[in-house]
Structures are given as structure tokens and as C-alpha cells.
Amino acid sequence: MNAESSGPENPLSDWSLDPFARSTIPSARRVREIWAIGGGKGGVGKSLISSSLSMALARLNQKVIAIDLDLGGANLHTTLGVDFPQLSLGDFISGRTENLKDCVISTGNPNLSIISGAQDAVNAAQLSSSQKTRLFDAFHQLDADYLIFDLGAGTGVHTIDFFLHADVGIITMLPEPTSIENAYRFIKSAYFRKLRTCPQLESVYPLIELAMDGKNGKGIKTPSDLFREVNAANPEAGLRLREQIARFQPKLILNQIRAQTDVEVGLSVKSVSKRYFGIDIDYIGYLEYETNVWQAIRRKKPFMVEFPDSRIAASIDRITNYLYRKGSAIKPSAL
């Protein structure tokens, strides 16, 4: 990745502001902690990290249901070794079940389920605000104390949307450059996502959204370039932005590493992150390239069961055992 790089143009461009991006949360929540795997390019591992760290989770006795949100291409179930179910998320989305409750299926691994995807359903990649206030509402009512949102691939509004409702949001690469790149796009996508559905910033969101566009008359390529403008324009807006900024700290984990340069790619992100736009990265961890992989898919096998003795298994147990211990220190009156 290129320190100078202004990234992707315009990612949000045609992105309408989405009031309901983030719903209003039950005070009396279930759910104790949301964590969202993304990461913008198909074929780097989003499943398979999703279906290990929601049986890693679930071994830490943690009650488990993890939510394939590929609207229009699932296939968690199949890393996870369960058939498609009757009833999916496509079915609460279309309306063909009221409770999302509905469509909890046990993977037959003790303290992990799972929701399907809305493999069947032709506009699940639609939602209008109205469906998906429902759908986040439905979440946190869901007999759960980790929900794990496996994402699809991409920077769509939902997609986007998802990953910034989670409480730990994931970001998922290759040490490729197609797939730095589309990380790249992915985290601005989420930064600016997050910024423009702030209403504590709806005073500048018109300089938010001329930041969108590399190439805008202002010169704005770097928050600090946006600070200066919105400080310049609203002083108090210029101290909200700077908060929203330091809330947003995703976590980046590799996939398929093959060499110690490798490794290190992740360690450029996080610095490149950190210039380019403020945000504090935490490096979580890698996953080693290992052939077996492909082998557990293709029995439609968990990874974590097929090869319980892996590498990969012992950096999934690492990763979890840290976020783990992270949430249990940040919010102890949830235990």
C-alpha cells in the first residue's frame, strides 16, 4: 500500500445518508458482544475465520449464533458442516417468520448455532431502512452471548452498515494487492460511512461528503485536512470529529501467510492507517497458509474440528482468547 495514495475515488459517492445505519439497542440486551468479519474482497477467508472463531468462542463456554450476512451468496453453513436450513435470514427478511428466533439451527457443536443466509431471496440484498432497523433490533433480542456477523464480500451500504454495528469489527486480507487494496477501500468506505451517519456531525456533513471525493476542490486528502476544514467551519464539530475518529479501531487479521514479509504487510496497514487517517488499527494476528484448508471445505467439515491440532487453529484460538479477554476488561458488569 502507498503511503501518498489517495485510495479508491469516491467510494460513498452515491450513498444516501441512512438514518437507520445504526439502530436504537434494547436496554435490555441479550447479546453481549457483536463481532463483524469483513473485508471487501471475495476469497480471503471471511467464512472460514468466522466459522473458527465462532467455535473458539463457543469452547470458552460463550453461547454462540453465528450469522451468515453474504446477502445473496451464503455459505457459512457449509464451513460451519451444516445442510441449508428450512428457514433463513431470508425468511425473516421477506416476512415469511416473524421471529428471527425462527431460524436459529444448532450446528451440533455444544454452545454454537447458527443463521443462515438469505440464499433464497432474490432483494435480500435490497434492504430499505425500515428492514434493517428491524433486523438489528432482532439481533440483540437473539439467546446469545457473542454473535458472530460473517459479511459479504464488497463495500456495499449493508455490508458497510453491519460491520460499524458490531462491537468488534474485523478486517479480513491476503498479502496480495488486489486484496490490500480492496482492505483499503473497505476501511475507507467504513470511515466515511461512519462519519456521514453521525448526527452529531450533520452540521458538515457537506464537507464530509466533498472529502469522499479525492479529487475535491479543497484539497482534503487526510482527516487532518478534514479537521481543518470542519474546525475552521464549526469548532464544536471539529471536537465531535475528532471523538468519531478515535472510536473507530478495527482489527485487521491475515490470511494465508507464506513468508515473515508477509507478516509485516499487516504492520504497513496499521501504519498507513495510522497517517493517512488517524485511525488506530489493532494487528490481531495471522493465519499461516496450510494446505489442509481446502480439505476441511471440501467435506464440509468445520476447520477447527478437522484439524484441531493446526497451526491455523492455534493462532484462531490466540486471536479469540484476546478479544475475548479485551471485552471481558472493557465491560465486566456483562459477565
Second form
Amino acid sequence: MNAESSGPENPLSDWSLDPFARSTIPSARRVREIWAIGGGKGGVGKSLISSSLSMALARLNQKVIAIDLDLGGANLHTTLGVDFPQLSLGDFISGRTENLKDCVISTGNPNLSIISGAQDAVNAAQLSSSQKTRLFDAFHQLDADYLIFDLGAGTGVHTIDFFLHADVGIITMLPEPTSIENAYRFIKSAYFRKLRTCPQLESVYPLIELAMDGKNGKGIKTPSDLFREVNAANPEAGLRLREQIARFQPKLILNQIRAQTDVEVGLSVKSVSKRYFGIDIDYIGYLEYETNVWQAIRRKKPFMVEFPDSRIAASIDRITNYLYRKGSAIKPSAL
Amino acid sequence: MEFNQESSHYELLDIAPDASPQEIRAAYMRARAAFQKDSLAIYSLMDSSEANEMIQKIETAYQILSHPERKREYDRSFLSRPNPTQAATLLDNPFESSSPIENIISIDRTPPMESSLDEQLLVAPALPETKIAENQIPEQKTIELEEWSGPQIKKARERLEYPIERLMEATRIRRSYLLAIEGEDFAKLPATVFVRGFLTQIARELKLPADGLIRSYLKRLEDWKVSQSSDSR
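Condition change, the form predicted on its own to the form predicted in complex with its partner chain:
Once more the chain from above appears, this time first in line as the rest of the complex follows.
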């Protein structure tokens, strides 16, 4: 274990209780905003969308570092046309290098660098909560305006925590049942993890845990059932629960759209999530399926460079602009 | 979102109460598409009976909101609902500085200035039309110390010659809820958070000591709930 990650383990300051706890000294945060791209299923375009959003942001003259957090299955470097580097996130996690800045690799694109993911899953599995704290502290101090987290598939606790830690959480989905199923599973996991790690809700953790187990005896099936039970047990916690839910506003991008009805799937997912989870999903855009673009991807060529006039590239630009303006509207003081 | 049993037709269609007929129709179509039998968006989340139930609710909402007369009638009852917009904004604008949360549970957060003001007003009510003789003051002071029940709230209101209609108007609380509070008809009351909000407003309006009143009234409500659940077992 590293010397810098040690120290008294105060349960209240322990990051594992509060994935939203930022660096202890706010001014130490150099990074302006973190965007995370997740979505449960593999092959829905997380890495591709991460790399193209990163490129689009870099073109807005923002200093961007794309970080591959697919611990054990890193391939973000491939979508950016970079060979797997000497030093990766795994080396920082395991302590082989003290400074995360050593893992930052230039991509050849101005303003855009990358930190490649860990290659062996062993490192990832051993990520302790104090290592995670160290990791987040290091992230915040990177010399960048924006960090783009490319998350791995699945709903593992690290993936969910990375997602929740970001300022903007983006869910990628294909208009296909399996993808939608996994995306809902991802939303559910993030949702309950967010509640389960909120200190103000401590008095109702047992109820939240019950709800996480779908087959509980109390008949808590949906988040509104949970709200009902929490409210009955403790009205004050009910209000806190509402606040937490209101703050959970993931973004949604639909990928590989082939028809107008596919576009509408996104609207429906938004509708259903509002009524089922009580959350406001922001449907920020969709990417059409374009054959030549997907062929470029097969050739390891970033389509933002190869096909700057493609409809996908235009969509990515639009999405990036939207998020960029939204972010700077909310936090002008963060500069 | 149905976070309480009575989610409004507007909430169900996810539109504002002043939405145009076109907006209402568009919202209805959207909601129907989302929950229809073959919708991808409900896959793995809801079974067909749950989705059906939702479709029924959406149909009902649209039948009312798309019909001018029915809508007017619904709006009348909707507007006197307890905090419908507060509940909605709470979900929609969590970051708004004048957070409605403060309104709902303000008893816990009433600035000290305000609460001490309340206590003084208890001694000498500010309402100009009320005539309270000097000798009644000690009696009122003792009220502060004892348990507050529904009938006692009613008594306090009547002593101030404050008609229930005026209280309805001032607090925007439905008559049936005000009567249920005073008559301790607990089964007719909405979720506790709302009752709390009601009591805060009533206490403010009648210049009663909010903290004590809410604490003891909610205790009675809680006791009743406990007795209910043990009865049903």
C-alpha cells in the first residue's frame, strides 16, 4: 500500500460513503467538469462516443483528457488511434508510478490526451476505497479542463461509482431490447447506489437495501414503492430521498439509429423513466447508423477526423456544444 | 411521478397546468407510445398488467384534460390541492434557491426571529378584528404547553372568529383536509409530509406556536397509524 493513501480511516470522510465527495480542498480542483459515458452493455459505443465527444470538446479549445476506466478491458486508445502506452492507469493504481500525470499520453490531436486503462483485471478488482480516493484526487488535479470517463460494461460497483462521481453522466443505448434491459439495470444500480451512499438517508438504508433486492417481502418493486415506505418510516428522510432523486439526472444518447421509430425509443425511455423511477433523463441526442463511418471505425480511424461532414460527426458536435454550454452556464465560478 | 397516491393528471402526462391543447395531445401520444404493449422502453421494467394500468391512467388523464369543461372542473379541484406545484417543482428544480422544501417543512427551519415573533403574537394576536381580553392571555399561554389535538386547533380558530372558508383561502388547503385535521379524521389525510406542511400554514395563519402544535399533532397521527397497523395484523 502506498504511503500517500494511508492515514486514519474516518468513516465519515471515507469516500466509499460518499462518492460525490470532491477533493477536500475545493480550490485544488483544476478540472472543470467530468463527463462519464456508461450504459451497461458492451458494444453500444461507449468508447466510440467517449473518444468523439473528447475530440469535439478539444476543438472547442478545451483541454481534454479521455480516461479509460474500463478496468480490465481497455480499448479507448484504439478508438483514438493510439497504441497501448507504456504507462497506464493500472500502473498508477498498483503504485508502480506515483504520479498520474506520467500516464497522460498525447493523441496527436491538439488539446486532447488520453490515460489508458488497466490491462489486467487483477488491479481493478483490488481497487480499495482509499485507492479510489487517491485516484479521484489525482483526477481532479490533472492539467485539463475536462475529463471524459469511458466506463466499462456491466454494473460493477467501481463502474457505478465512477459514473456517479462525474458531473455529467451519459448513458449510451441501442434501440434493442438487450441494450435497453442493461441500460435500465445500470440506471437502477446507479440510482440505488446513490441513495445508499447518501449520509442523510442513513436512517432508511435498511429499506433501500430491501428495495435493491427485487424479491423483498415488503412489496417494494419500484422506486415509488420505496418512496412510500421511506416516507411512512421517516417523513424527513422522504424529503431527502426526493432531493437525491431530483439530483440524479442522467443524460441519454441513442446509438445506431436506423429509423424514425428508433429515435422515438429515446423519448419513450425518458417518459417511462420519469414515471417509473421519478428521474428526469435528458435525452441529448442520437447517432445514425452510417455504413461508411462504421467501416472507418473498423479501420481504427477516428470518424471525427475521417468523416468530419458525416451526420454522426454533426450530432456529436451538437451534443458536445449543448453539454459544454450547459456546464459553463451552471458553473461560471469554477474557473 | 406517483410519489404520493394522488399524482395529478398533469404530472402523469408530464406537462404544466397551463399547457395548450396541442401540447396536451402531444404529451398524451408520447405517453401512450411509451407504455403501449410493444414498446421497447418498458422492456424488463414493467409487466403487461403494470403497463396496462399506466395506459388506463393516461387515458383517463387525457379524457379529462382534452375536454374543456371537464378540464375546468378538474383544475378547480387541482388548484386547491395541497402543494401540487411544490411537489412538482421539488422534483424538477432541486437547485432553486427558494427551495419549496423550506415551505413544506419550515417548522424545522424557521429562523429564530420568526418563531419568537410567533410566540409574541400568541400573546397579543395581530389580527385586528380579534378582541382578546387581558385575562385570556394566561389561558392561551397554557395552550402552548399542552398537547395539541384537532379539536383544540378548531377551538383556537373559533376563538379567533376565523371562519374555515377564510382559512381555506389563506392557506390554499382543501376544505376536506382542513376538516379532517380538525376532526382528526386521520384516514382522510394525505402523506405526513403534506400534513406537516398544512399544520405549518395553519399555525402561521392562526398565530399558533408551530413547533409544539406540529410535534404533538404528528405524534397523535403517528399513534393512530401504529394502532391502525397493529389492528390490521
